[in-house]
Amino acid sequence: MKYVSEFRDPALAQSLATAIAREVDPARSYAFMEFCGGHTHAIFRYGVQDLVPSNVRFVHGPGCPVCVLPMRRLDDALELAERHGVILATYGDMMRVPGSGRRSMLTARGAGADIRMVYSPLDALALARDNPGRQVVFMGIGFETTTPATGMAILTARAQSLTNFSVFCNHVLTPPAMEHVLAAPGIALDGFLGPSHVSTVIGAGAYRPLVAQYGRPMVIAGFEPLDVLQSVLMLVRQVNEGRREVENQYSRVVTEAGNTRAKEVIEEVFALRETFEWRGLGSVPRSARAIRPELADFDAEARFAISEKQSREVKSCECPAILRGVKQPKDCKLFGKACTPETPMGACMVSSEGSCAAYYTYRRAETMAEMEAAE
C-alpha cells in the first residue's frame, strides 16, 4: 500500500537503526518525549524501542486528548444528558472513560441515558435534523486536528438554521500544553517528537517560538516507523551538534504555514479560554478553545445550566502522573490487576492513544514481571 509499506521496510528499518547506534554517544542518555499518543502507540506496536539503544529513552506526553480531559468535564456531559434530557453525541473513545463514582457514559446509557456514538460532527448534525423535538449536543474534543471539523458543523448548522443543535466545546491547543511541560520542573527532556496530525493544520511555523524559548530540539513525526525511527536519528544530530531547530520529517504532509482554511475556521468560530483545567498538568493559560459569543446560540455552555460540581480522580490511579511524563504504567499499582482495558480506573487505559492502554496491548507480560520483581 503506496505511503504505508514503504514506511515499514524492515531493511530500512535495520538501516536506521544502525546509524542511531553509530551516532548516540555512550557518555550519556537521551530523553525524548512523543508528545501524540499515536506516537506511543505506534513506538510499541512496531517496537521500536527495541531497535534503539538503551541510552535512548522514550518519554510518554499529554497528546491524547481523551486522557488529558479533566472528569469534571466528563461529569458535565453527563449531566447534560441526564439532568437536561439532550441527546448527546460522542465520540466512541469517550464512552468507557470513568467519570466520578466510575460511571461512565456506557452506564448512563444503560440508565436511561440518550448518549449516542457518532463518528464525525456530521453526525451529530444529522441526529438534529432527523430529531426536531429534541435538543442534540455535540461533545466536541480534541487538539487542533478535530477542532476544525467541529467548527464547520457550527457553521453549517447556522447556515441551516438548526436551532436544536449546540456543541459541548473541549477542545485543546497542543504548544501551550508543551510549554507547560518545558515549564515543569522534575522533567528532564532532551527534544520533542513533534506530532502528526496537528502539525498538518497548524504547521511546523508553530513551534518556532517555544523550540526559541527553551532550547529543546523538535522533530515534527509521521506515524509510521520509519518515520519514527528518522525522526529519532534527526533528534540526536541535533543533539550532539548543538542544535535547537523545528524540523519536518513528515514533509510529505506538514508544510510550514499548515492548513490555512482550517485556521480560518477555527479562528471564525472559536476564542481562547484565559485557562482551562487538565488532566494531569492542572490549570493551564490559554490552552483551550471557547466558542465566540457570536455564535452563543451554538453553545452547550451557554444554552444549559451545568452545575458546579466536585469531581474526584481515583486515588491510586497515576493517570495524572503519566501524563506528565514523571511516571509509567508500571509504577501504578492498578496496572494489569485493578485497571484494565475492560475495567479501566483511568482514561489512560481507556483510549486507543493512552499509554496504559499501549503497555497493556503491546507490552503486558514484560511490565507485570517488571512490577513484581520491584515488589
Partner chain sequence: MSTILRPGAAIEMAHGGGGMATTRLIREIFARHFANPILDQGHDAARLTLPHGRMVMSTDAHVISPLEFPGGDIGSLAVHGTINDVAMGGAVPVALSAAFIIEEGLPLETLDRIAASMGAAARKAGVPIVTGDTKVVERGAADGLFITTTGIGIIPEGIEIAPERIAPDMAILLSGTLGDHGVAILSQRQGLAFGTTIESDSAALHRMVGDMLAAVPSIACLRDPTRGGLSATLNELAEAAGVSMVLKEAAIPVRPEVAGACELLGLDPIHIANEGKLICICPEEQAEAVLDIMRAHPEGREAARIGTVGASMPPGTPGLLRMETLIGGMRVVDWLAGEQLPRIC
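Positions refer to the first chain, counted from 1. Not measured: the values here are computed from a predicted model. Just so we're on the same page, rigid core means the largest C-alpha set that superposes within 1.5 Å between forms. First, how it differs from the form predicted together with the partner chain.
After superposition on the rigid core, displacement of the C-alpha of R28 between the two forms amounts to 2 Å or more. Taking the rigid core as fixed, one finds a CA shift for N55 of 2 Å or more between the two forms.
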Given for the second form:
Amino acid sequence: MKYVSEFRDPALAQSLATAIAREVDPARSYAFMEFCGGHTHAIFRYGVQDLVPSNVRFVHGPGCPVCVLPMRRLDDALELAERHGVILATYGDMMRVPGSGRRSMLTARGAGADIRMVYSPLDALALARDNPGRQVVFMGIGFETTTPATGMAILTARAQSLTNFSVFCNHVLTPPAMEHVLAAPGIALDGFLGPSHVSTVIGAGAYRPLVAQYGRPMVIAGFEPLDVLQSVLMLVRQVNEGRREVENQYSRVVTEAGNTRAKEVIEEVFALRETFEWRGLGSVPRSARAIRPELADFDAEARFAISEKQSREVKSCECPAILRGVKQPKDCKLFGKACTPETPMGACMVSSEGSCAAYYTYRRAETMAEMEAAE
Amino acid sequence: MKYVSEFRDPALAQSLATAIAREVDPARSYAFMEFCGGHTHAIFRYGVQDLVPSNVRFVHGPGCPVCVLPMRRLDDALELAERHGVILATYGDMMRVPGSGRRSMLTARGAGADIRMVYSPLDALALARDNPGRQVVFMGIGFETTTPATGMAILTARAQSLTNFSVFCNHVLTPPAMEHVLAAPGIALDGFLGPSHVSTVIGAGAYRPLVAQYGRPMVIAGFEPLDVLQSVLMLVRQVNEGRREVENQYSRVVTEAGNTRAKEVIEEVFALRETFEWRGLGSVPRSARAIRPELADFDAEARFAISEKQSREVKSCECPAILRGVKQPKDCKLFGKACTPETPMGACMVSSEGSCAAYYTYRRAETMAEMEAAE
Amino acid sequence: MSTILRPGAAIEMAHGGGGMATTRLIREIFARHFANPILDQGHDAARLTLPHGRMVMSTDAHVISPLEFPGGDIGSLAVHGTINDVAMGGAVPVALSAAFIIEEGLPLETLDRIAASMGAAARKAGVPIVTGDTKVVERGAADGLFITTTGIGIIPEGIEIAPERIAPDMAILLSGTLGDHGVAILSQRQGLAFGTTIESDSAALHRMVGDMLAAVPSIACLRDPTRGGLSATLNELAEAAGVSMVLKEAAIPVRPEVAGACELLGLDPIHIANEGKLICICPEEQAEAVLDIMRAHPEGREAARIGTVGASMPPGTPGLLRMETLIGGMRVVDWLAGEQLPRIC
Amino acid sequence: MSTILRPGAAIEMAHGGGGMATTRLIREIFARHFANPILDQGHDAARLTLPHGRMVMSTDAHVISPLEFPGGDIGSLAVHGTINDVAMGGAVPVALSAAFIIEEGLPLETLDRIAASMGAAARKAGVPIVTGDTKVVERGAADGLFITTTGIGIIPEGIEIAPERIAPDMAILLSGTLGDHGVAILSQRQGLAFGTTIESDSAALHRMVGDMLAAVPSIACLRDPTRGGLSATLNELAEAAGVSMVLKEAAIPVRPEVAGACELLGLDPIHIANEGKLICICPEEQAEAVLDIMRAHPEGREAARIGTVGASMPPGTPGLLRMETLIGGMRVVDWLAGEQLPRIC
Amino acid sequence: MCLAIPAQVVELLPDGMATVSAGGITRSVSVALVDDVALGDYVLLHVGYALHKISAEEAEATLKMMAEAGLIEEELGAGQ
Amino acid sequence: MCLAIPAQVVELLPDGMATVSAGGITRSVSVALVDDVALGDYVLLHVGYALHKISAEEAEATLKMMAEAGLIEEELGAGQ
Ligand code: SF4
Ligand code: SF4
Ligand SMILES: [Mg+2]
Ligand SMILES: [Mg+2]
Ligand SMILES: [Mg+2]
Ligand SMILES: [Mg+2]
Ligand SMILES: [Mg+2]
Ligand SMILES: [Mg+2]
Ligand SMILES: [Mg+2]
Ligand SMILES: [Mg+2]
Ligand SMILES: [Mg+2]
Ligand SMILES: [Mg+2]
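Having seen the form predicted on its own, the form predicted together with the partner chain:
Time for the whole complex; same chain goes first.
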C-alpha cells in the first residue's frame, strides 16, 4: 500500500536504528513523551523500543480521546440511549469503554439499548435519514483530527433539514492538554513526539508558542514505525545540540498552517467551552468544543434533558497519573489482575491507544514480572 | 371435563342412534342444514354421519364468520397492518385465511407486519396498554356470540381512556343470514340445526318469526356430538309429525330471551349497518354491525384511511354456493387439487368451521373418489 | 480466581468472538457442567473409539420459548430429544455434540442454569456431550438461546428398526399421555398464559427402549411423536410403510388438564408435541409383553395400546390413518397443513 | 406437481410445524439438493456402517450475515467448516448432519439456493449430509438462517494429531493468505460497506490434509484459524502444548486488499477469521515436504512457513506467542479479549 | 366463531373478573356479562368472557332424555 | 482518535464526494474539506473525510533522509 509499506521497510528501519545508536550519548538518558496514543500503539505494535538504545525511553502522553473522556460523559451517552430511547451512533472505539457500574455501550446494547457502530459521521447521517421516526444522536469524540468531520455532518444535517439528528459533543483540543503537561512542576521530559494527524488540521505552527514558552524540543511525527524512528533521531539531535524547536518529520501531510478549510468548519460549528473536565488532567480551561448556540437543534445536550449524576472512577485506577506521564501501568496494582481488557477498570485498558492496553497486549509478561519484583 | 365428557358418551350415543334409526322413515329422505360451522366440525370430528341412517343428510350452512367474510375486508385488515403500521391483534382463526394474491396474515407477518394472535379482546387491550407508542387495532369478527366481548373491550378502552386502541369491526348477525337461506327459491331443506352459542346471547325467541314465516322445523342444538344426535332425533320427529317449530335442545345454556346484559352491550356499542357484503350470500340488508359514531375514536374504519380496492375471489372457488347450501365441496373442481389447507383458494378450506376444510381433513379419500367417478 | 459469572453479567458479542472471552465462557460454563473424559481433552473435535458396526446419527435444533418451562428447559430437552432420536433408530446412544447460538444480553446465570441442567441430563442418561460450539449473535438476531444437539449410537446385533418392517395387524402402542409438553409450553405463552400443574414430559427413553428391544427384538418400528404430535408421526409411518392404521380415540391416554387446555384453545391433543413419549409398533402377539416392559419404567407407566395396523395400501392413498371416535364414528386423522393455531371457532 | 417454490414464496411458521408443510419443505428443498443413499432412507436418524476404529466428531453453528457473500454462502460454509474441523482432527470425514433454524419470512428461493450450494459443496467434498432437522422461528427471533453441521470421521492407522505432540523447534506452516473470509464479510456489512474483489476463502481442506498426512504422518498438529484468526488459534495451541512460538510478520501472506481493509478499519489480519486455511505444525525437517504438498493443492498454493515453535514453558506463562515485526522488533501476539471492533483511533 | 367451553368459577376477582377452571387449567376471565355469578357456578366461556351460566338441572334432564331415547316403550315403563 | 490512511482518488463524485482506493479496496468518502482534489491524488482519509493531500515530493524526501541516516559521512559522500 503506497505511503504505508514504504514506511515499514526493514532496511530503512535498520538505517535509522544505526543512526540513532550512533548519535545517542550513552552517558545520558533521553525521555520523550509521545503525546498521541497513535504513537504508543505504533511503538508497541512494531517493537520500536527494540530498535533504539535502552537509554532512550518513551513516556506515554494524554493523547487518547477515549482515555481522557471523564466517565460522567460516557454515563451521559448511555443515558441518552437507555432513557431517551435514541439511536446512539458511535465509533467502535467507544463500545467497550467502562462507565459507572461496569456498564459499557456493549453491555447497554446487550441489554436492549439501540447503539450502532459507525465508521463515519456520514453513516450517522444516513441512520437519521433511514429512521425518520427515531432520534439519532452521534457521539462526537476526538481531537482536532475528528472535529471537522463532526462539524461537516452538522452542516450537512442543517442543509438537508434533518430534524432527528444531533451530536453529543466531546471534542477536545490538543494544545491546552499539551500545555497542561508542560506546565506541570518538575517535568522530566527531554522532548515531544508531536501529534501527527491532529497537525494535518491545526498545522505545525500551532505548537510554536508552547515550545517557545516551555522550551522543550518537539518533532511532529507520523504514525508509521519509520516515522517514529526518524522523529526520535531528530529529537536526539535537538537534545544533543541544545535546540528547542518545532520540527516537522511528517511533512508529507503536515504544513505550517494545516487545513484552513477544516479550521473554518470548526469555527463555524463549534464554540470553545470555558472549561472541560479531562480524566487525569482535571479541569482544563478552553480545552474543548461545544456546538454553537445557533446550531442548538443539532446539540444533543440542548435537546435532551441529561440528568445530573455522580460518576465515580475506580478508586485505585492509576489512569489519571499515567495520562499525565507521571506513572506507568506497572505502577497500578490492578494491572493484569482485576484490570484486563476483558474486565477493564479504566479506559486506558480498553482504548487501542491506551497505555495499559498496549502494555497488557504487547508486554504483559515483562510488566507483570517487574510488578512482582517491585513487591 | 364436566358438561363436556358426558355429552360424548358412547352409550348415550348408541341410545340416540337407536332411537333415530327406529324413528326415521326409510321411505323418505331428511335434509337438515346445520347453520353453524361448529356443528359441521362436530359432525365430521366425531363421525356423526356414521351413527345416523344414510337417508338423513347434513347440509352445511353459512354459519362460519371466517368463511363469509368478503376478501375485501381481509385485504383492508392487511392494509392496516402493512401500510398504517399498526399492531393488528386477531384471533388465530384469521391467520391463514387467503386474501388477494394469496396473501394472508401469516404471510404478512412473515414479511414484517406486526400481527399478533390473541385469545381474547382483553389481550388486545393489554397490547394497547403495553405499547403506548403504537396503535393497536383489534380485528373484530364473529356472530352475536363474539360481538359482546368486542363491545366490552371498547367500553373498557373508553373507561380507561386508551387512545391507541380501535376495532376493525366485521361482526355479523345470524337471523338475516338464516332468512337469506330460507328465502332462496326452491329450498330443499327439511329442517335446521339452530345455532348453539349464538343463541345463548340472542335467545331461542329470536328465531320464532323466521320459523313462523318460512315454515321449517328448527332445533337449537349444542355443539357436542350427543347434542347433534339428539337434535337430529328432535328434527326427525318434527318432520314425521308435520310440526314446524323452534325447539331448544341446548336448554342448559340457551333460554328464550338469551343474555339481556350482552344484548344491551351490543346495542350500546354498535349500530346496524344498512347493508353488508357476505361471501356467498351477497349484500344482505341490516345484517352486520358497525361501531356507533359516538365511539368513532375506537373505530379503525374512522381512524385510518383505508384505500378503495378491488379484491377478487378465486374464480372457480365454489365457496359462495357451498355457503348457501346449494353445492358441496365435491362440486368444486379445485378441491384437493389446487385447493388444499396448505394452498387454500377460499376461506372454506381454511377455517376450522369451513365445509371444504372438514371434507378435506376428514373425508378426503371418499370425496375425491366421488369427484373422479363424476368426471 | 475471577469468574465470568458476576451478578447481573450477560452475554456480550465478545463471548462469541473466538478470543479469550469465548474460551472463558466455554471453560467456566460448558466444560464445567459437561465434564467428561472425551470433552476434557479440550480439542475442537472429539475423539472416541467405537466398536465396528452399524451406527445411527441424528440431529435436532432446539428453539423453544420460554427457555425454562414447567418440567424442564431447553438444555435437558436438547439432550433428551437427540438421545431419543438415536434410540428410536434402535441404537444405544454413545455420544452427543452440542452447538449453542446465544443472543447478546442473555443473562449468564440463565445460561449457567441451562448448561447445568444439560450436563445433569447427560450424566443421568449416561451419554456424554463430547464436543461443542458457541456462537453469539446480536440482540434481536436470536431468541435467547438455541441449542443443536447431534447424537451417535450403535445398533446392537439383530435389531432392525424401520418403517418398512411395519406389517398388517401389528399393534400400535403409545408409552403414555399425549400433549403434556406442548400444553406446558402453551401455558407460558404470552397472550395465552393459563394456570396449570402440567409439566413437560421431557425425558430420555433409551433405557426403556433398550429393555424393550432386548426382550422383544421383533419390534418393527419406534418413533417419538414430537413436533406435529401423534398424527404427524403416524401419518409419516403409515405412508412410509404403505399401510393403513386405525386408532381408538377412547384408548389414547390424555391428562384432564391437557384435555381442558385443548378445549379452551380449540386444539387437538393428537397434534400436540411430546418430548418423552414413544410410539412402538410390534407384532400383535408381543404387544402385551412390550406394554409390561414399558409400564415397568417410570417413563412408560401409562403405556397403552392405541390402535392396530390395517391392510397394505398403494402409495399415495389418502386417509391412511383413521380413528374410531369416542361416540363410535370413524374419522380420518390427517396431519396438519401448518402449525396448530389457537382458535375461537 | 405443485411445488412450494412459488415466486415470492417465503418461509412461514407452518414450515416448522412438523406437519405436511414441513415434510414438503424437507422433500422439495433439502432432500432434493442433498440426495444420497443414506439420507434418502428418509428416517429421522441416519444409519451408516463404519469400520471399527478411532472416530472424530465435531460440530459448529453457523450464524453468518449476510447469508450470501462474495465467494460463498452460509450453506457451503457450514459444509466446509465442519469437514475442516473433522480433518483437523486427523480424520477422514465420512458423514455430516445439518440442522436449520430459519426465520419466518426468509424467501424460499434464498433457502433453495443455499441448500443447493450446500448439496454441491457436500458432493464436491465427497462427504454426504446423512440426516438433518428444520425449525422455523418467528420473524425477529433469528437472523434469516442458522445452520449447525456436525461431522464424523475416521482416523487412519498411525495418525495422531494433537496439540500435546507439538515440540520445540517444529515449523509452523500456514496454507495461504490471512483474512480473506473476514474481510469479504466485512465488506458487505451495513455501515462499513466498501468495494473489494476479495472473496471468502471458504473451502474444504480434507483432501489436502489427507495427502499431507499420507506423506508426512509425523505432522504433530493441524488447526483451521477460523473465529479469532491466527492469533487465537496459535495462542490456544501454544497454551495446550506448553510451548512458546515465534512468528515472522514478513512471512505471513496477506492480500493487498485485506491489508487495505485492515488499515481502513484499524484491524489486524492476524485476528481475522479464515474459512479455508489451516495451520500445520510439523518437525522442522519435514517442513519443506509438507509445504510442497500443500502448494500442489489449489487451497494451499500460497502456503508459507510463518514461524517456529520455541522452548517448552510452564503452564500459565503469559505471552507464549510472539512475532518479529516488519521492522525487526519483537511483540507479543495476544488473543483478543472480545471481538475485533472497527476503530478510528 | 363460537368455540365456547364450560368452566367453573373458582375465585371471584375485582372489576367483574373471575378465575375459572376447565379440566384443571385455570384462567382469569371476565364475568361482567353474566349476572349474579357465584363461586362454584359453571359458566360458558368464549374469548375470555363468560356468556351464560350453565343450568345443572337442564343438563341433567337432557342427559336423561338421551338415555331414555334408545329404550323402547316397555323398557321405559319398566325403568320407571 | 486519529487512525488515518493514505488513499488514492479514483473517481470524483457530485456533492464533494469521491471514490478512493486503498490497497485495492474502494469507498466513497467526502473530499469537501480539501481544495482542488484531482483524480489520481493521494489523500489522507479519516472517518470518511479526506483531511489533506499527500505530497509525493515530501514523502520522497523523507524516505531519502531515512535511507541516508544510517550511512556514515564517507558513504554519504560516495553515494552522491
Ligand atoms: S491497569 Fe486498569 S486500573 Fe490500572 S491504571 Fe490501567 S486502566 Fe486503570
Ligand atoms: S375447495 Fe377451495 S376453491 Fe373449492 S370451494 Fe372450497 S375453498 Fe373454494
Ligand atoms: Mg433428529
Ligand atoms: Mg427429534
Ligand atoms: Mg424424533
Ligand atoms: Mg467451533
Ligand atoms: Mg428477541
Ligand atoms: Mg467444531
Ligand atoms: Mg469450526
Ligand atoms: Mg476449527
Ligand atoms: Mg428433527
Ligand atoms: Mg432480523
